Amino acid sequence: MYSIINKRDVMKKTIQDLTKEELAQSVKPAFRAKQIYHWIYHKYATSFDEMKNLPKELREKLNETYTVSPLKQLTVQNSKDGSRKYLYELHDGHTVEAVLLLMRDTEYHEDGSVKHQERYTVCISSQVGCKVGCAFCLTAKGGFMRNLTAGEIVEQVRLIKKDNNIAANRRVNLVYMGMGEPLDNLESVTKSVKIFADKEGMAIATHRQTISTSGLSSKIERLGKMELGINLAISLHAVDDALRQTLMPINKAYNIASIITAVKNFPVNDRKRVMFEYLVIKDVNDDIGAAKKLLSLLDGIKAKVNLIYFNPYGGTEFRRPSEADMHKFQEYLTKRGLHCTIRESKGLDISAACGQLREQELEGEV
């Protein structure tokens, strides 16, 4: 199902930019805000005309002021593993990606009844492009265009749930790990966290939401002081400043020591750990020497390391590591008490690398 963006909608505000409390200030009586939220986030309405329990006069006013369709689906690619990658167009013609990851299939009892429902994670973008400029990331190739609004972030999940017939009461896990650096767009990202978590809306609790950052230590500290209850993931990828600065130029401003200090001060739920994302690149950071340094670096932190296979894309100099080297790296850490997993690669038969589908669209390949 495609949403539609017309020229009139470009001039309107996005209603998904509003928290329920903000909407209640604009719509009277206040209970109408709950009704509108129900239509948007439970029934996945694409127009105000569908909201038949609202007075006609209110529907007309809403239609004059707001759009409920700030994104348009341009492309979706389907992987044999159940992953689906989406490319969305914004009102100004820019594009962003989001991904639906099938983490677990539905499981059934012998009598055919459902034992466990399928489990999903949605990976969402927070910016058009990115300022960080990581050497291994295709998103950086197109440069930075602008931040997304809270509503543009929220709409990615709403459209994915609608397109895949995921009922409103079915929870999904969210990861701010698509295009962009979430903490570089802190205001919109934290507002979207609250909108996602609203019980009258998608009711995606903050403990199901993970913000992944390249390590903006000062903003990690600001995020921690907000006490949102979200999970934190650090894109580390290297264990010394020299290599990390080569891979991630942002390390000049936010070195590893500053990141570790900020993480140690970050409030973590007793049942949770801080995730450290480690993109493993063949012959760059995949040896046991790096594993030893990583173990020392994370000493004293309630941490979990997520090892990620590098996903090759056209034109990159980096290569995917072997399974043997990945498992050696993992085994070294786990035998010494550090919780470490290898992330299963998803969507390798489609445009798996972050920014790849957008780049293909810009090059006219899709």
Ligand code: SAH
Second form
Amino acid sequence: MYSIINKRDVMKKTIQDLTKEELAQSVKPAFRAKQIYHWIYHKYATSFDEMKNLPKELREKLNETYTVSPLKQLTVQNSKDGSRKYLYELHDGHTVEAVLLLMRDTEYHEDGSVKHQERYTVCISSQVGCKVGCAFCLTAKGGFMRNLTAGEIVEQVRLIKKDNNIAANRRVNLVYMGMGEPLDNLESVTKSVKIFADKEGMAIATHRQTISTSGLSSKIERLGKMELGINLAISLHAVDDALRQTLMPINKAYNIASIITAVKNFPVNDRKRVMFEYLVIKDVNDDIGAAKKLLSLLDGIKAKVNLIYFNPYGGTEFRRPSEADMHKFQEYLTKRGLHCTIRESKGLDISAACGQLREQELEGEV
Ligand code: SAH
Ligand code: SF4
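Next up, can you give the form predicted in complex with the named molecule of this protein, since the form predicted on its own came first?
Now the complete complex, all chains and molecules, led by this one.
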């Protein structure tokens, strides 16, 4: 019956939507949930038939109720720096992106043994489109379609690990910095955080996961109260409300002061800092006056600033800042004691600012 509607089982639930505890309630005896988690997250199974240590009847029952493949890979783009950007189709035909970022190449000793292994970070999407509507963001241009389920979020990482032969026990960092506003989909996002962290699953500790938000202050407060141990990144981009409002309309509802208060209330891991992302746009927010204000705004917060080069795309009036201005901005902050890095333009040649691959696909360029 399912195959008549859609080969990809639209009628079935996604098994990755379930926490291990939820799964344990629907399969008996409960230890089967552990086994299924192993098949899915350690062996990257794509069907229940592969799960040979489960009784045949259970495999059949699972097969009738669930799918293990909620996403289909449509395209992948390889960047010169090793980053890979994936476009996935959801069961209803919508598409989302996820990116594998290589933060460091494998380094070898002279005898050929491995000195340092590469470091993986996966950037994941939380919604199809976004309601926030930032002026500089390509994801915003297509409007908002829908929230992703926890399973659709989890599956992006599972597929990327499988496709790149990343062993289950290899350390991976996650950033919710793909398409969408994670805090506008708080329930599924926090559920995915827990599924990622499950020791029988991908075991990605919450301190290796970072949620990036445009600054929904009330949701930041709620997230903080959940005490997940997750890292927070704030997309600030401007230091006064008037400019921020033109770049990010959400600032009318949640102004800068409200964000700073929410951040001050947020539980931060002793060894961590709250990251403030600052998208630098030429002649808009790249002057030293802005750097000065940023410094006083973050006074008293265990913060680090990540300056991001605006990544231009067709049809935008915004421009990329010069390297000289970027370094001046950084230097102003670091000289005064603020941790500040410039985000390497990872995957720039594959237009890795999220939303850009999907846009090309919609316009038939890939
Ligand atoms: N909605 C969340 C998370 C997704 S956006 C947020 O806004 O934080 C992730 C990051 O990509 C944000 O910091 C955003 O400002 C940045 N971004 C959006 N468009 C960009 C572009 N054209 N060039 C570079 N970074 C961009
Ligand atoms: Fe949404 Fe983030 Fe893009 Fe703003 S920058 S429109 S919040 S995805």
